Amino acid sequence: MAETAPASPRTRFAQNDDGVVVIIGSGAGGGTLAHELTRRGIRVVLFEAGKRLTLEDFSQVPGEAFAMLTWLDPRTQSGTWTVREDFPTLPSWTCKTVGGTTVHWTGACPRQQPWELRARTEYGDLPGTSLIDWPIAYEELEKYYDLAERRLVVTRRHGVPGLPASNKFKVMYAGAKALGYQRVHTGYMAINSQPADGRPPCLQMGFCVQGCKIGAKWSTLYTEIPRAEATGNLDLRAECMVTRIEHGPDGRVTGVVYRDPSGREQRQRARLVCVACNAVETARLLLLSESGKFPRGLANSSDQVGRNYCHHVGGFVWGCFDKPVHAWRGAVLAGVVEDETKNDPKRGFVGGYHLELAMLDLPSLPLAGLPYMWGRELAAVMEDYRNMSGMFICGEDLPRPDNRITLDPTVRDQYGLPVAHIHVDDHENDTAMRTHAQTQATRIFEAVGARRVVCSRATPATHNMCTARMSADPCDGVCNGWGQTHDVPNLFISDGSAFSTPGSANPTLTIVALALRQADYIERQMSARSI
């Protein structure tokens, strides 16, 4: 069984030690980067605002798990997206725990497509968007995809068998094949299909987003972080929330201000700082770190911090059948239709989407899957729960300059700091893509006898991206192709905030690949004493 706690005494570095690397956030980006740097002999202080849990702590009672793992600090929102109406207090569903959102993610690991890294070139100058091309070539990213997939033991890659076909996958597969789709399989999943990496195979219990009780699903909580601690070079500070990044007269960062588990304000000096707080909180922290030198927020001379917020075109499609499916069994997202992952403007929109398996537990279905439905209509769907199957749309939304994270002018957190405000207006391309995806998912279910299909509206954002994006031109973004900020050479962006555009793939694999690549660069730069 996977280990979630250190086997040796905890390492501590002095708060006035200005030779350490500070990493803020312990999820896919921060946790991976911490392991990569510490195994190279680099001393790291890793900050995490949430608690450190063990596999035994995880609960398969949905409400308990939600309260245990979720970032519940207040956030506000505005815009025309339907999340504002359906989920007024939860515009973004992320985690606040050691391991970050790798604790509650579903394990899906598709790759970005080559043309998705050239979105501005591929799609053209679309009105209302702020599209740019990535400043790195796909061939460069591909090398690190290989490394990331081996690290995460991704199924259907490098000889790793796929996960078994669940009932809900068989429904999807039969319907998709009836429509002529060809690329239909149980997905590229960071969930063990056989014993690997010291972790057991998946038992097909479901409950993936409540925390994997046996550790079959990859998470930095019980892979990267314990291994980093074993080097003796990691000082993990859980329940410590960083509230500000400080800099000196030359503009280079010098350390961070944080609240310790007792709520007391502390400081940690640093040689360099890597921010991996998930795209909402990463943008918020940079904006909170404003100063006379950076009046609009740290590393924000371009005014791009917080802008271009992307979250994927999403939504559930539920099919109701005459016979039981028992769709809650099996890995939640172990099934995908990839045929629509293409750029074919003849469909009425640019970019592509995945159709992925999905299922919600019974208590969460009306809350997260059908929040706009009431009365007899909702009761009729709920009575069909045993006979239901579900799919989720995951499509490329387009960056827009006014879709952004800002600081709320009135709402404050427990430390008196402005909370993140999320503004989203759907682009007409997003709306057209969602309509097309809902139509195709409906046709899949109807092809295998669904007597009723119900489509949800947009869901709270779980894929948060692009708010501190990489750019070749410093005026277009926040950091360069290595995640190194244009304004501050010893400040790095190490999570999905750095994506130039979102693509249509679930983002975790790309975050890990970029973290592996960034670790190579940081080591070289530190050795050369460039940072």
Given for the second form:
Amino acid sequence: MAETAPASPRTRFAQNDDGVVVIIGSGAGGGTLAHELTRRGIRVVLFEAGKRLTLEDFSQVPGEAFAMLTWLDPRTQSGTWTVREDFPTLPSWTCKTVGGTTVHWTGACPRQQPWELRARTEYGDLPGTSLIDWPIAYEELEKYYDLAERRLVVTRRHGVPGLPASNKFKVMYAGAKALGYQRVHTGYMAINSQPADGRPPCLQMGFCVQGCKIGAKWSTLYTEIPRAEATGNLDLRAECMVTRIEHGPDGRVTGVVYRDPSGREQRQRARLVCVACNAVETARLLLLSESGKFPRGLANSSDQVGRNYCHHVGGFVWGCFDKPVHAWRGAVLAGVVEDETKNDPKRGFVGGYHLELAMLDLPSLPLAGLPYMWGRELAAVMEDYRNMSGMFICGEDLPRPDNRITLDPTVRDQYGLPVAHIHVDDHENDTAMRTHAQTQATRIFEAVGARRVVCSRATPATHNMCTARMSADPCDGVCNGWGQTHDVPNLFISDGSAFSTPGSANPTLTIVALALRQADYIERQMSARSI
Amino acid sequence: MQRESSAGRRDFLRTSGVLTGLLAAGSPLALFAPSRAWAVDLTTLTSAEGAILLAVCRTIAPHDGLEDAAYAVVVRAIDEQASRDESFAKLIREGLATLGRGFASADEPTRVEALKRIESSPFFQSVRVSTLQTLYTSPLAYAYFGYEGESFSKGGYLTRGFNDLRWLPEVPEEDSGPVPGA
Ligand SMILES: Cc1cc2nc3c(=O)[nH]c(=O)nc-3n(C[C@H](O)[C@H](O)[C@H](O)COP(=O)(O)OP(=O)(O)OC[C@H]3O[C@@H](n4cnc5c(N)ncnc54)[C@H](O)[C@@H]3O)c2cc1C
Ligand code: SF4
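Form predicted on its own done; form predicted in complex with its partner chain now:
Expanding to the full complex; the earlier chain stays at the top.
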């Protein structure tokens, strides 16, 4: 079983030690960066608002797991997206625990495609969007994708076998092939198909979202973080929420203010600060750190912090059959149709989407996966639970300046700080893509005899991106191609906030690749004493 | 389901309520219940309120094959929350009073109409969420819907049917992968 406990005695660095790197958030971005820096001998203090759990703590009772792992501090929302009506208190779905949302995630690891990093050039100047190209080319990222895939032991890459086809994948496969789709397989998954990395192969338990109790799925909780601790260079401060990033008269950051586990305010000095709180909280923290010098929020002279929020065109499609599927058995997301991940404006929209295998456990299906709130239709779908199979749409949404994170003017969290307010208006391109994806998914299920197909509305955002984006021109974004903020040289963005555009790939592999690349850059800059 | 019913007597002694019923012969729920008769004690709501609430829960998630006993579990959960939280208790009481006693015995179209009128009310929304959260989480529901749930203690579904579907062709090796240990 994977190891979650620290290997060596706990390392502690002094609060007035201004030589440490502070990383905020221990998920995909922050956990990976912490390991990369500490193994190079750089001392890191890693802040995490949530608790440290072990594999034994994880629960396969869905409600219990949700309460244990989810970020439940309040957030508010507005806009035309249906999430506002359907999930008024949960616009975005992320974790608050050591390991962040990599405890929750389902492990799908597609890459962004070369043309997706040139979205503005490829799609043109579309009204109502704030598209830009990434300041880095795919070729610069490619090496780090390779490294990230090896680190996460992604299936179907670098000689790692695929995961075996589950019942629900057989349904998706037969339907997709009948429609003529070519690239259909069990996915590029950060879930072990064989023993690797000190972790066992997947037992097809089907509770990836509740935390994998055997560690077959990669999570920073039991890979990057204990390894960083073993270097003796990591001081992990769990249950410590950072409330403000401070800077000196020269505009460079000097450290952070945080609440310790007992709620008392504390300070930690730092040589540099890396923010990896997941896009909603990253933007919030920068906005909360406003000052006389940065009246609109830290590193926000461009007014881009919080703007261009992207969350993917998402949603479930369920097919109900006459025969059993038992779709809850087995890895949740291990299957994909890749053929629609192209830019073919003839379909009526720009950008592409993935169709991914999916299932929800019995109690979560009516709460998060159906378009019906109550009544006969809801019950009828539930009656089909044994005979259902599912898919999840993951498509590129377009950045809009007013789709953004702001500080709520009235609602406060337990520390008295304004909570994040999320505003999202769907763009017509998002709507057209969703309709196309739902139609194709429906055809897939009907091709294998579905007697009923049900499409959910949008789900709470599981993928959060672009709220502090990389840009070539400092007016268009918050950081450069290394994630270093344009305004503050020793402040870095180290999570999906830094994406210039969302692409159609699930974000985590790209977050990890960018963190690996950023670590190289930080090391070089620190040795050159530029930061 | 608690124990054999001596419901009549308890109902008489208390101001709070009790819901009672009889499981159908051959009910999958019988596996979990010590006897076919069941009773659920309520600490805050009265029997009459409990009966209206049970009808609301059934209208929210109407499974004809699922017996009242399964919905009574939801009523008990709401009652428990009401006994911990006074303002919640008030919300539920007032909501039930608005629907009125007749709701419990009304036919389904009438109940649906009544609920549609209050669909956006905090009362309805909170009963809706409690119903969905509790109903489909109970072992009773797992049995009814055939859901097998927790699998860690049994070694996952790797050797227990994750790939036992036979009504469609097998996936060729290049698009699938080896089954560990097979
Ligand atoms: C159900 C689900 C399934 C998913 N499946 C996939 C998938 O298959 N493939 C994929 O690519 N992605 C998937 N994702 C998304 C994936 O989990 C995220 O993209 C990824 O974890 C984001 O990494 P991150 O480092 O930005 O943030 P996170 O991993 O969320 O980590 C951020 C951490 O920062 C902490 N934090 C926030 N603010 C503060 C603060 N002020 N002080 C201290 N700590 C703070 C949080 O508590 C959290 O632990 C899924 C997400 C969900 C919810
Ligand atoms: S299906 Fe595999 S990855 Fe998911 S929880 Fe089970 S063992 Fe872990």
